[in-house]
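Take a look at this one chain, the form predicted on its own, written out in structure tokens.
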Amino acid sequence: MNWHAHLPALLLAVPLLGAFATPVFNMGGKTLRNAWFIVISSSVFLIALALWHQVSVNGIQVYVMGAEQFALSLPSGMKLPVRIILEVDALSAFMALAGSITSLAGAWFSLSFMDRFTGLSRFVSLYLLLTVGMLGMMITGDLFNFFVFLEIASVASYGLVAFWRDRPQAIEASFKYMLLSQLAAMLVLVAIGFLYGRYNVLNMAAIGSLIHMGIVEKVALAFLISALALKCGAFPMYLWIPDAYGEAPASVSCLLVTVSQASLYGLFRVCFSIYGLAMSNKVVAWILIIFGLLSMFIAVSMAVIQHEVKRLMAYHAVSQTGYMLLGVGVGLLALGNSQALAEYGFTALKGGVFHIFNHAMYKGLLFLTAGTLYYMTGTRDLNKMGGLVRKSPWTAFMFVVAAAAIAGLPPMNGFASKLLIYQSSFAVHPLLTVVALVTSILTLASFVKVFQTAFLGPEQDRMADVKKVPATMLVGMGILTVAVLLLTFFPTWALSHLVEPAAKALVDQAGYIAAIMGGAF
């Protein structure tokens, strides 16, 4: 049996097995459970890496559940794809690789960070289920299964955000997230119902091959954009993020960053792969651009005034999502115009896509450093911290790396992706670039404040009892630090091997459809 052919299924099956087998391994004690957690998380990363390599070499991978030949997407000579289909192109593989890295880093970090709490068997199961939901959203080729994986990720998130159930704020954050997520899920389900009622198929490629714009399609598109913008935390639907990210354990906040990006991926897949040139791309593009500008500026303005470190970083997560929306929105604006696509559109797409990967790495690292500060001091209040660079210089170093990256300081990886967005958005209108630059300046000011207060400021009286940072937490942060530095030192390689193939896959609607439909339409 060629196991490489089963990589898309294994990417979901392995963490799913890990989630449901965790209670069994937990009976063998903490060491066995932790070893199982790391083995599963490492396996998921290796599978995602192998899948990305396979897509890079062989092109789009299509996996059909129940098919005798897994390369066949239309089973038994049928004209419509009726089985569950996983579709992994360069964009899907790119997203899955980013998600698996943050999941692995969070798993290592959790071993010591969560050690002082009870119910860790349930924590590991929910964490792995959250990973399953995130990865499923990224590689499914079916709209209804996208909804199913969206719900799996959401339900797991509710439990993880409220994991510290002795904190009323955590329960409130989880409840708020649950209400808004259910609203988004219902909008997605209604939109799917509209499209299914019109075309009698649920497969994304099949819908993309048939779609023509009418009232039903426009309503479905409006519902999908609204719901997925809410789930990825775009303005003005971001209000759940500061509470959820702020109250969840740090490793969960790290993973929630890429879970939100899975919704962002869904939004881009809907706009490019399903609707594509059939829709009025200028209207939708400007909606994404406006969402992006407002998310950037308003969220960073809120971040500057925060004194609770995780809440500050949560607002920055919203702000950075704005860069991705701006970049992909500018790229969508050029869709269908080969000259505009060549002049600025593809550059914008590369910037937006590159920023997704960069953001997953440095924002995940920032949340882990925030968790480390809490572990060391027992407080999240910056005003009660100080002098921590002497207590944990490695944490200070990794924080500086992540802070420089998110602020877009050259030569960090965040600068590379932001520069592409600046250049392309300037070609549309200089004001877009001005807003993006001002946001970066405010981001830098915000993280200078954090570093000065927590690491360089005068040592508080309570800092005498600071805890030593365990090795497993340093390993978790180190994984993401290495990723940030690799992207920083090898930007050309990252652009040519990671980013450009993903951006090309995003605009290649015909290739996406042909891979699954096989010329049936």
Given for the second form:
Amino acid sequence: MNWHAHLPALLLAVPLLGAFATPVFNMGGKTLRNAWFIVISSSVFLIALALWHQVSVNGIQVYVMGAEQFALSLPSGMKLPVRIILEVDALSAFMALAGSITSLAGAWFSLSFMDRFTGLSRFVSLYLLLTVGMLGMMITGDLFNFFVFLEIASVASYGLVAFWRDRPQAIEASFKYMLLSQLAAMLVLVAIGFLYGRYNVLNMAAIGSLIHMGIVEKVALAFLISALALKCGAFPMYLWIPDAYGEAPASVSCLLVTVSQASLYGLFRVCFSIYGLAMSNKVVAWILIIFGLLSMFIAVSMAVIQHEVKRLMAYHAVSQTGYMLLGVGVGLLALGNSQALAEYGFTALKGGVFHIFNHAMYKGLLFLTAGTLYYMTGTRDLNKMGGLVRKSPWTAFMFVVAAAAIAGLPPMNGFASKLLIYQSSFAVHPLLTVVALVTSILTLASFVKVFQTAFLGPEQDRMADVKKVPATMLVGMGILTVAVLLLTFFPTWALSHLVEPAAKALVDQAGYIAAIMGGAF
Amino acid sequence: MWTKVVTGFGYWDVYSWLIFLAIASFFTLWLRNSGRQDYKEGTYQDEIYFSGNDVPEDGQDISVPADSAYWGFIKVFRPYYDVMLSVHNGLAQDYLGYFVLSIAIITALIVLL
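Output block for the form predicted in complex with its partner chain, input the form predicted on its own:
The next block holds the full complex; its first chain is the one shown before.
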């Protein structure tokens, strides 16, 4: 067996080692700690890239912890899988790639951005633990392990949101996040308990192969949807997000975007890979669609009136999640009807999945530019900014790239994914497209406001002595800018190599189950 | 071949759009350059028109703060925003309440329908 077979385990083991070894490297000084941080983050990205390539070439990768053979999910003649199994299909690899890119960008950005604060050993450890939790949620094939990784990510993020503990607002934001998140986690645990009680298995593919809808399964589904909708930020459960994203250091907010998307991934995995065709009626699809519409419109309308730059961007993060819920909800609506799936369902899924990747890149970049504005000026209040394009033209350029992408302006990548969602949702009902278009217009209006108030206008006296943007922060933003521009100028490549395989994996419940259950399915 | 987004209802091409943008920019700049021929730099023609008001000496006084942006939009939708701001009140117990209510509604919909 070659080392490629161990990539799923390495994807989790490397950042885990990084997190726990950071205090040791910290004893060697700042330079060694920073080098360790970048080496680990870069390694995670390279492993995620290699894993994505491996999945693209060889199909679903299965990794069984502690088995006779690493790829043997049903050893010793067993009929059901019992060990911890990592199952990486095209969707998991796609998500892990997006997560590792934002993690790397955030790591570079943190080097200078966090330099003036103390406790950086703990910061780096928590940041890498957050990365482990996020990646674990994306590649595990086991429901209970999903819960464990969800908790690892949650606990790390509570610490990171409250990292500036001298700010009461940060402590309050972390407390609110913890309160809601723990209730959601308990719901996930109860739902997993229901399913385990019914089927005696925790493996997602095994549950998917056995499931039939009864009251218990329906309650478990409702609990999982509610909890994961809270974690990914759907109306009216997103209310913790503006506080948490707003108060966390910018690099953490950048990573939290993909952590929330890991919950969204969990929601999609539950709906498509576990329940799938067993959900005969369309209630869940309409719940996702309505969540999507409400989230996108209400959050963007709240963003328009914000004057605190990170809170404004946090509302936009919720709004963009609405697009993904809409796209995948429309796809779920068509599931089981091959004609509808071919006509609009698969296009909607592609749009929703493409938007996940796009959103991770441009929203991460927007949080980093917001962090740069804070670093330069010492304030997050847009009322106190102005004329900053003269001080940092590169930051302004990268902000414009990200703002144009999130607003869905052609030819940016955000437009390409939104176009797929607009056209497919129109086939279900024109009102869905109208809400999505209005949301896009309000998004543009909101970011025009940010650009005008922060970057344009006459030079302000109070902005005369702003700090210069360090090179490592520019590198962090540059990584995401390059990603946005590549997705913008090569959308066909992105769709055919990244998005379509991921969307196909989402609808291919039988393939997901067969990778684990094999002949037993 | 790497730039076309096929939606199933049609397609959209990045480079076609960029070419269109370049052509439109060319004609816009051409029209602008062939505008007023009687313009003279350094005369009254350079003065800022500030809605008929006196232009403040200090440029900082004419910048629009973020709070004032879209004031008309916000004024029109004030009743909507009053409701929304009461929902986003920052109270953790209210947020928990909305979550519990959402769980109840979602569970009822999935179990009963």
